[in-house]
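First comes one chain, alone, set out as structure tokens in the form predicted alone.
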Amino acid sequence: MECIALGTGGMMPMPLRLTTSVLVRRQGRMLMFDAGEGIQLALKQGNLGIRRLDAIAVSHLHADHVLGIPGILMFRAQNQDPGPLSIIGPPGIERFVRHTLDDIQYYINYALNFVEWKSHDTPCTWEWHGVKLSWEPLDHSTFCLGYRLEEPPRPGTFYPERARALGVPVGPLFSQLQAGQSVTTPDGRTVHSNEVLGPPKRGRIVSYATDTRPCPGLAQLLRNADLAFVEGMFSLFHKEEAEKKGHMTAAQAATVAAAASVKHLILVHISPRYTRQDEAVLASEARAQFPSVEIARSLGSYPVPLPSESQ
């Protein structure tokens, strides 16, 4: 699994930063978080393609998070039979997309599937090729969702000496046990995978949360994440402005990440007022709360390592 920061800024696309968007690639498929104005340019610049994009998960309906969706849809339509695309997001995302397509009179050569947040009483999960995507409301000036991608658990470490002691011959039966299956030995004995495997290893977790104050939903989404993309829009000098506008400082994002036992934090949605030099200040303020943090780089690639058995 790999994450790519297509854009890292907030409010509007700038020469220094496109608006915040993160692309997740796994087993040849892609899922995108948010799509602000012009974000298809990053896909072109990074030579990332778009045919294998399965879904766009939208945080909220502010312009810097949705105005790029029409361009993404048109870009994808340039492929022959690209397959369906799912768009997940807050109430109103389907209306926005369909009305925009109607107004610009552009033909889309694939099906659009919409999954809108309804309420806490309805399921808040969606499956992406075996990976669970879940979401929680955040605390912004308008209704906003944060997201969490979580792989299923993997089989634990295989101990071949245990298998041999139980009469399992070296060969294909070893592979079946490693995959979590039960096997039958040549003498007719059934050996279960839990007899030769260590404890299951948890799957990888990626979180994405932007445009929010600290809140319980944010903490829940970040819990034990291997990689978390979280807004760090303001410096401590602008903390009051952050609170007023429903945003966080870099230091606040780092504090929440530390409490949630995040492994590594990537700060996104940086205010356009800040230069590259200012980013060093944001990073310093964040690292005072949590050492494993960095400012997202445009088109930066962030591999997500597999957790060990002890994690």
Second form
Number of protein chains: 2
Amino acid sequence: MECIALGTGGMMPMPLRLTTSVLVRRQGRMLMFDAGEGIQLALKQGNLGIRRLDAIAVSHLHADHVLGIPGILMFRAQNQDPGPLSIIGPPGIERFVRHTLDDIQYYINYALNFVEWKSHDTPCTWEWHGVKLSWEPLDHSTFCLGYRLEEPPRPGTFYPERARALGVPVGPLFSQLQAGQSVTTPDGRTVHSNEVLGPPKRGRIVSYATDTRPCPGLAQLLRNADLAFVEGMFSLFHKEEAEKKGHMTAAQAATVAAAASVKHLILVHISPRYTRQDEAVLASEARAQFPSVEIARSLGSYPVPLPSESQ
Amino acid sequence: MECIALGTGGMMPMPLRLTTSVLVRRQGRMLMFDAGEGIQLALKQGNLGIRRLDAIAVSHLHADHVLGIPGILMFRAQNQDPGPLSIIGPPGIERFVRHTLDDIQYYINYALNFVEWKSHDTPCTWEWHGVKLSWEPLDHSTFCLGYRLEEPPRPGTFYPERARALGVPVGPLFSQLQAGQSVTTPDGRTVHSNEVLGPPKRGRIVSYATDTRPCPGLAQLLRNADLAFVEGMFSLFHKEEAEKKGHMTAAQAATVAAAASVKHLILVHISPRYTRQDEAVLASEARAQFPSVEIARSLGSYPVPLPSESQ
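Would you mind giving the form predicted together with a further copy of the same chain, to go alongside the form predicted alone above?
Up next: the whole complex, starting with the chain shown before.
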């Protein structure tokens, strides 16, 4: 599993930073978080085809998070038979997309499936090829969702000496046990994988949360994430503005990530006011709270690390 | 009067060419033709503020001509009190813009004035600070308008010897006569400007026409234009495709421009399939029909030449 930061800025597309959007690739499939105006340019710059894009998960109905969706839909339609696409997001995302389809008559050659947040009592999960996508409301100036991807548990550590002791010969039966299957030994005995494997290990966790103030939903989405994309829109110099506008400082994002035991934090949705040089200030403010943090790079690729054995 | 090619491509924004959009600047005011996705990036790259943008004139309701409008509206709203903005275009342009305003809740701090084409019997003109903007339906796969800007006539050539002969002393009265005003000589005689000026000269003409096959409306819009932006989407190698899709080859655009006595032709809406090298082929195909032609450069600035005295 790998994440690519298509855009890293906030508010509006800039030559230095397109608006924040993250593409997740896993086993040949793709899922995208947010799509602001011009984000298809990043796909083209990165030579990234999206025939295998299964879903766009949208945080909220502000222009810098949705205006690129029609362009993404059209770009995907240049592939033959790309299969259905799901659009997940806040109430109103379907209306926005359908209006563009009606008003500017663009052609798409696949079905759209909309999954809108309805209420706190409605399940907020969607399955992406075995990976669980879940979402939580955040605390922004308008209704906004944060997301979390959780891979299924991986089989535990394989202990070959246990398998041998149970009469399993070295060879293909070992692989089957390692994959979590039961096998029959040459002397007719059934060996279950749990007899030769350690406890299952949790799968990898990726979080995506922008735009928001610190809030319980954010902490929930970030807990134990191996890789978390979180807004760090402002420097400490603009802390009051951040609070007022429903955003965070880079330092606040780092503080929340530290408390949630995030493994590695990538700051996104950087304000257009900041230069490349300013980014170093944001990074150092964040690092004072949490060492494993960096500012997202446009088209930066971020492999998701495996959880350590102890987790 | 000067025109800036914000984007020069067709179909979708590409790193090499944003979608076709032309910004016209005259006496500190601005008017924009078309606005596809990401066109605000060109404004920022060119360091072009749009507080004084009075109108966006839209050719048709395809994504590559309108998806950038919400971004332009928001970018303009970052100025204090920028004054009203007119959006001129085909039926449905108001519905598209109003839907985006309703669906993604962006803020604008000025009034919008919509001027939609209604019928062949409705006047198709709009006044832009003394300049006449007019439009004509073209021949595309969907209803599409081309545009023409005509400056008011300029005063004719000033003949100082005539003024002196009529008793006007050299000085400020000369300037008033040159500007078309009447003056009173020191001996009490009234001299009218037409006594000392040659016949009025026509103002400059700029045409903008994409996407279209050759058609009478196109010829009408281009006649005697001092500067014409016309689609030259395809090479002769793709002539059939051009015809089928409601487009033109570069050579066809040049042929129409020559017949319409265009002074200088800028080809826009270049297909994304063509590289920079391919552009030389398109240019040479066009030049075989009409010598004064070039392929638009991204952020290229094109001053509008004054009509020659004979026109």
